[in-house]
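One chain follows as structure tokens, the form predicted on its own.
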Amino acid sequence: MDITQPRARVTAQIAAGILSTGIALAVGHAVAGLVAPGSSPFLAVADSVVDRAPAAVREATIDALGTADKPALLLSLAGILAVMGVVIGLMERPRRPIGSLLIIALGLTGTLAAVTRPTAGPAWALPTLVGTLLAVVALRLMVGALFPASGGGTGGGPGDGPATGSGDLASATDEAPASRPGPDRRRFLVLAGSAVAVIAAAGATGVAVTRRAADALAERTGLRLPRVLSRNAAAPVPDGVVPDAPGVTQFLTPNDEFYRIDTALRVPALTTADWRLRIHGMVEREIELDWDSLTSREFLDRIVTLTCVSNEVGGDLAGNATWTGFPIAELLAEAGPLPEADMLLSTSVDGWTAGTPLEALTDGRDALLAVGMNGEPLPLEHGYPVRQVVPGLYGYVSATKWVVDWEVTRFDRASAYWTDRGWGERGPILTASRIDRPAPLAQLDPGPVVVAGTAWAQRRGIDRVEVQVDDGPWNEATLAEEYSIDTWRMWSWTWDAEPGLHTLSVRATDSTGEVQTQTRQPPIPTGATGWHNRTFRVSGS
């Protein structure tokens, strides 16, 4: 590459602001894994983003891309900062240090971002200011290489020509060689390759901050869960739970399956020698919990059906697991609330927080500290290695993963992550049924045709489930065995098909007699409504 023509040297300047920027990010990283992973530069702009984006935005996301925001955010983050590493690179010089301020702002944001996390301390500072110092290094060095500095003569050096370059290239041809020397190719190959370098060997060590969750990872793999005495196992699953039809949906949905929304970007890495849980507030006892303490009372299988409040009419964000567990109600006995106490605000690693009914965690329900889904420890993005599962609240209330800490208080002392945004307080589920086969749009033969799903309303039960197509009467769907009132219950109904396009509609009643509505509510802020319809087409005979 010949840096003395226009074109080759606008290039390295993009190249160098690219590097630059680069560095920071890099190095910021690889800090990050002695400090602490959420102080990561990226990871903490990152997080800040989901933290502070409206809720309407961030259901809007959730719609439109399912468990896929996560990454679409990440891939966009890092494709805005690229875009920013060209434009330092092309307002750079040496005598006016605009990329370099601009580096400066990034590094104050990434800063900044950091050190309001909530569980942040003022080491998380270090990593982006670190990795600031050392790109706005790169970058001056880089730049220098391409603008030297002038040997002689009257007038400006190239640094003060505008940012995009034109006048310096003129000045430059203006200017005897003697008094205005050109870039210099090696310096600046050099310092790009270093730069490289700089970026490789800053990435290879920030894996410290990925080597954590291969630790718990390989720790979950070896991990035996406490064991479960038989008359604490969940009842055995009747026959007759399940409709006899091919395509519906099962009634245990598998680890791999199973619904995953948090706010979460990178999964949290705790290992059982790292858990603690403490209990504190308004009670008569403090405790603290470690796993070895947690693991040592007796333990429960249930079989709960959770359900995300983001959960749109007919979406997939609801599964149903047996959970192993140690009863929530017995470990707040053992603090003993006051009286006066009517909440649990429980806090993740990652500083998520969820203010829970305290009435719910001790009425009777199966809620559980569990650290076990389906006979397996907890899978690492649902909470390993302890999460907290209460039936018939949504999890923005309820299901904390990777929890460590209780503050048993007040509704109106505290408040949490979602509630903070504009969610309800107490987030009760509400009745919802969805149709699951025939699939969406399918072209179906006339005649006899199974339609089959699924209907919740948990700790009230299913007691009715109906079908309409298109406008016509309601017709009452056969209702499978009831597991619980706390699980899904299926259903089926065998339609007479006949040519056309037709909408099947389905409406549930839960067991104290309310009828689902019709009424079309999004999530916010309570929890979607309305009845779940699909079209089909049926060939004609």
Ligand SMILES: Nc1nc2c(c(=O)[nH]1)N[C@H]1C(S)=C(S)[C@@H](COP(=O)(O)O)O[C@H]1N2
The other form holds:
Amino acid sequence: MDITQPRARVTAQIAAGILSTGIALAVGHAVAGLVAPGSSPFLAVADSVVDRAPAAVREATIDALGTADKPALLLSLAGILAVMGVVIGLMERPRRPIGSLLIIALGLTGTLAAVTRPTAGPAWALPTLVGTLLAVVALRLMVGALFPASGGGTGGGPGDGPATGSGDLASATDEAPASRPGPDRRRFLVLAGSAVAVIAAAGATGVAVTRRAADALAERTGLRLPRVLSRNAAAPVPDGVVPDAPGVTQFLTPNDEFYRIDTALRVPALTTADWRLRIHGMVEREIELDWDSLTSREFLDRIVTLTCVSNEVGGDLAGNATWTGFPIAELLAEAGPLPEADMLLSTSVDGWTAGTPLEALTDGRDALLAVGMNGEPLPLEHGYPVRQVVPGLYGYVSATKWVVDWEVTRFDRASAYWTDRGWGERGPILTASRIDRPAPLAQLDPGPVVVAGTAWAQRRGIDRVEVQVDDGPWNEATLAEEYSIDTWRMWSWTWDAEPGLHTLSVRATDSTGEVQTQTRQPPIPTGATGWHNRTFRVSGS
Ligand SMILES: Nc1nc2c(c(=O)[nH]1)N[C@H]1C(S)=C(S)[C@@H](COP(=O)(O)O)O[C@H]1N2
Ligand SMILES: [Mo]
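And the form predicted together with the named molecule, for comparison with the form predicted on its own?
So here's everything in the complex, that chain up top.
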């Protein structure tokens, strides 16, 4: 190809456009492997199209194409992007970056699609942004080689004309062979070749990573949880555990609403086939468990409320689920911890660690090595296939997800991920209470208003919840039935609201008689303290 010929140069422009678009997609897909498979620009846009398509259209395409509808959608999308790539290549000029603007517009579409996915976090914008940035750079470089700026620092080639200083706009349409350099063929081919290499490498990485996640997802879909004998079932949940009022927080948190906290940029894609747990350190016998040797045991169902130490006063980093698991104490007993040991250092497949007091794992509470959450295998983000759940301790010292290693050790010999970063060593859960309804800043009418919320003090239980209006007296809230001392307890109180702006505060008392302190403290190092309050405007009568 001789790109100094106008015809060949147009072909090269088209190639530059398609290659740049390809870079955006391939790099975006690869980076998505580090963030979350669904954050890939291509998949996010496809998923958004599926979600936003009117039901009739969706049905019609599924009818017409059968199960091929998803590949068909992806192919059409690829076709549209290829056409866009052609346009991008033809429109771009060194001094008139219309193609670059089009890539940025595509990038914004992809970013928007990614961050509006139901499970998206802010990091979901990253793949598309990185891909878009690289695509613009690639396009600018390639088009720069096709339309070298006069006197520019493009490295120059033989036949470079003298600088004229005139604007480049003219060269976009007219040729002025005498006064400006021609296309740099060699430079363009090197750049195009590099673009192909980047696409190939990023594409291969992206596919490999998403495939591994897909393997774990597919396995999870077909996985059967160990059967729980009726003698090991969780105590039934009485109706009375929630106040009889609309809009109160559910007693059991559905998996897709359960808070998620971890350091994993990419959710580990561990399969049961690959899972092992090695128990070692200060033990009489080292043990290695695999999925079958774990799940052939007698499993239990237990309801336990998990809480994050980072939860601000009134925050929602707490959730309650039925966990299917095997008692950690029994596994430890098999290994035989030495009498001097006082800590279990657990490590996840991605290298995160937690140090849990052995005492808390062996004192009879329902500390579980869990494989199920609300009757399903653990969702990938919640630790599939195996995690820990320990009542009464914040997650950062106890709830290791994707757990693969247990070292029995001592607090004076080992430390863990968050304790190395200034957080408390033991992590017992502090008493907390929260107003859940009415919603923040709700507009209320005067008269009776049902105020309701949750409170927790795992391992101790909640004995009392009180509500205060402005600086008035504390009013005794009605406690819903207690399920157990390891689960949160719902409460409600009917407020006779008077017109004006009012602030409600809540405080709980645990079963030891200790009243929640008013002193405000930030979450670090041992958990937030202080009363939760909410302000409401009650309309004038
Ligand atoms: N592997 C791993 N496990 C982890 C964490 C982590 O960062 N990595 N975070 C912990 C913290 S701080 C909390 S609060 C709980 C949260 O569990 P969830 O995401 O299932 O709600 O997981 C714990 N287990
Ligand atoms: Mo946490």
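Numbering follows the first chain given and starts at 1. So that the term is clear: the rigid core is the largest set of C-alpha atoms that superpose within 1.5 Å between two forms. Nothing here was measured: the structure is a model prediction, and the numbers come from that model.
Chemist: Answer yes if the Cα of residue 29 shifts by 2 angstroms or more between the two forms on a rigid-core superposition, and no otherwise.
Modeler: After core superposition, the displacement of the residue 29 C-alpha between the two forms reaches the 2 Å mark, so yes.
Chemist: C-alpha of residue 510: shift of 2 angstroms or more between the two forms, rigid core aligned?
Modeler: Moves: no, less than 2 Å.
Chemist: Against the rigid core, is the Cα displacement of residue 76 between the two forms at least 2 Å?
Modeler: Comparing forms between the two forms, the residue 76 CA shifts at least 2 Å.
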